[in-house]
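Here you get one chain, nothing else, as structure tokens; it is the form predicted on its own.
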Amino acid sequence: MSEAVTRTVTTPPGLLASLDPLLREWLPRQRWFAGKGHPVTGFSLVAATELLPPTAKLGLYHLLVRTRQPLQPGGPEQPGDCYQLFIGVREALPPRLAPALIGHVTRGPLAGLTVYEALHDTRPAELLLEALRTQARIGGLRFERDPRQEIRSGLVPRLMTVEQSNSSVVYGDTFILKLLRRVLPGTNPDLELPLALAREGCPRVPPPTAWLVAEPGVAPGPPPTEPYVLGVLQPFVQGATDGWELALRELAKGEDFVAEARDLGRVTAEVHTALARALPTVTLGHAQLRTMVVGMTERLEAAAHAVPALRPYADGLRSAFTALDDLAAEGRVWTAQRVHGDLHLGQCLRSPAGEWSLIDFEGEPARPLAERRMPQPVVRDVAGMLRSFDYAARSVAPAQPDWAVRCRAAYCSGYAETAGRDPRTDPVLMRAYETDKAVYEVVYEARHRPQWLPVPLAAVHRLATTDLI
């Protein structure tokens, strides 16, 4: 193994001020920016690390910046999210990097230079892998790795273009480095859970090879108590197809997806079983369920206020939550454990050999980190996958709801084969979780993809009028 590299760095004063006007324009245009709809009025610097000093050819800065955004026009500024940025610096961009342009700096320490999204550039991406390989410490950044796994040097990087909430770089079809864009101090489940599963020897989740963290106290002011997890390097499943693409392909050909759905159910149960061995489980009684039901009900009320099309169904949907509360009040208890938290077909990869893997254990990024790390009934993940089958079946013309019904049944059957318990035997809990997910989908589609709104509304109609899954 290469010897670890430790390097103390300094960053020029006024760096963020010189980038501020360019970042205000560029950041809201990024697909992973979560604050769309509210203008960025400024930034505060959480941390800045000079990874390559700016020269005539290339410089590289790693920034953690917190946005300031008013919630209403003319209203007071509110502290926003913290984002991880990789800022490349050149005198001029070659044509191949034109899509990565952030802008031309007119003042401050980088005046006269061009800045750009550095992950598009081969050299900065290579530097990140080398830092992970050598377990470098650069300023407040720690590049850590599993010493049992080899990282070869010289792997050619390429930035993936299909990411939404994060960014990923593939190295020579050997590794994939997922870089979190919106970051928080604390243990991120996207590293925590795959590490736990690797310790259990679970083959269904690629084991973390290396990871990048920022130490607490890198920012001025009171330091956070835990580091920021910034990125995770894992083996790349070469030639894999994600479950969403595969399902749409089979739908287009008129082929069934029952066998694949059953396999996915088995794999989900296998991962759940390994997580229950690796991490503590808890029992949820009425008090805990009551808190959960209140949260679901509040999300429904907010959604009905925001999306008028949901209002006719509000009473029927609310009954899904009150039925769960009533069952808990009668003394029913449930086991909760760590789960995936945002499971759907797009989070499943099938290798050319036909083996399934689950990826992206970050959970729903919009939810607080502490909530994403809470134990949940496994039905939460099951409900997410059932909703995904519905989405696939209704994304084609004409819609094929019977296809979804068959897939849902096969998935639950496969889950039962491995777990020893069929999730359909708990219909009240299943209906509550699927209803909560459908309500979330209604709000998302109304805001971002109105043409897709009929998909979750079809589920809303079913869930509001029946307690069957």
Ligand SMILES: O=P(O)(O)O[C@H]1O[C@H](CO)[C@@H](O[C@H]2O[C@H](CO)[C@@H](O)[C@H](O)[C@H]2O)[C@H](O)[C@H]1O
The other form holds:
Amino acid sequence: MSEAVTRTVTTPPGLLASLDPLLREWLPRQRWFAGKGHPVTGFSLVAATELLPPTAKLGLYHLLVRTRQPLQPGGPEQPGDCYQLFIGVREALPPRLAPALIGHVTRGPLAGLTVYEALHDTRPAELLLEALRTQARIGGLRFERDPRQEIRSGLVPRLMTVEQSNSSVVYGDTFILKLLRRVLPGTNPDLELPLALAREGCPRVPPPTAWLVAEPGVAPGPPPTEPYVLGVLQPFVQGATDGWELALRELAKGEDFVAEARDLGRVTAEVHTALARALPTVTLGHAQLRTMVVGMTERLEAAAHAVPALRPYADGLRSAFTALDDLAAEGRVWTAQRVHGDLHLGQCLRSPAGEWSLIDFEGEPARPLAERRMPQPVVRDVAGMLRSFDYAARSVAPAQPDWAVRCRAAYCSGYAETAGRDPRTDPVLMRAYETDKAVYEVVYEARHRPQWLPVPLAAVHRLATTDLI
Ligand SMILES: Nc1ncnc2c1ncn2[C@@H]1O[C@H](COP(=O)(O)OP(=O)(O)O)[C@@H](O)[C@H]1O
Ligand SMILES: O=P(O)(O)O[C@H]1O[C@H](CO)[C@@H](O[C@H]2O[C@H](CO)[C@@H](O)[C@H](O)[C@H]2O)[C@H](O)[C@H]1O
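Form predicted on its own already given; the form predicted together with the ligand follows:
And the full complex, kicking off with our chain again.
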């Protein structure tokens, strides 16, 4: 293993002020920007690290910046989210980097230079892998790795171009480095859960090879914050296809997906079993269920306020939550454990050998970390997958609802074979979770893909008018 490299660095004063007007315009256009709907009126610096001084042809800054976003035009500025940025600096951009342009700096320490999204560029991406390989410490950045896993140097990087909530760089088809964009201090389940599963020897989740954190105390003001998890390197599943693509392919051919769905049920149960071994489980009684039901009901009210198409169904949907509360009031209890938290077909990768892996344990990114890390009934993940089969079947014309019914049944059977417990034996909890997810999806689609809104609305109709799962 190489010696850890420790480097202290300083950044030029006035750096953020010189980037401010460019970032205000560029940041809200990024797919991973979470604060859509409210303009960015400024930034505060959480941390800045100079990874390459801008003396030669290329400079590189790692920034953690917090946005300021007033909720109403002219209203008081609200501290917004903290984002991780990789800012490249060059005198001029070569044509291959044109799509990465952020802008031309007109004032401050970088005046006259061009800044750009550095993850598109080979040298900055290589530098990150090298820092992980050598367990570097650069300013407040700590690059760590599992000493049992080898990282070869010289792997060629490429930035992934798929639509995603974060950014990922693939190195020579050997590793994938996911760099979180909206970052929070504290334990991040996207690192915590795969590490726990690796310790359990669960082969269904790529084990973290290395990770990047910002030291506590990078953010100003007492009390010192916990580290920010900024990125995770893991083995790249070569030639993998995700479950969503596979499902659509089978639908287009008029083929069933039941064998795959059953397999996915088994794999989900395998991961759940390993998580229950690795991390604490708890029992949820009426008080905890009541809190959960209140949360679901509040999300429904907020969603119905935001999306008028949901309003006619609100009473029917609410009944899914009150039924759960009634059951808990009768004394029914549930076991809760750590779960994936945002499971859908797109989070399942099938290797060319037919092996499934589950990825992206971040949970629903919009929810607070503490909430995402709470033990929950496994039915939550099952409901997410059931929604996904429904999505696939309704995203084709004409819709194939029977295809989804067969997949849903096969998935639950596969789950039951491995877990020894069929999730369908808990229909009230399942309906509540499916309803909560469908409500979330209605808001998600209304905001991001309005043409998809009929897909979750069809589920809303079913869930509001029947108690069939
Ligand atoms: N270990 C892996 N092997 C191969 N591809 C992967 C791996 N992890 C992620 N991917 C690809 O990267 C995409 C984004 O990963 P994901 O963890 O879901 O990021 P995000 O949270 O940004 O959506 C996935 O949809 C998948 O195509
Ligand atoms: O991929 P993310 O973790 O960022 O999740 C968000 O985007 C998903 C869409 O890309 C969205 O998922 C919904 O659409 C999927 C098909 O595109 C479908 O398989 C899922 O079941 C459905 O929920 C997800 O809700 C959102 O959080």
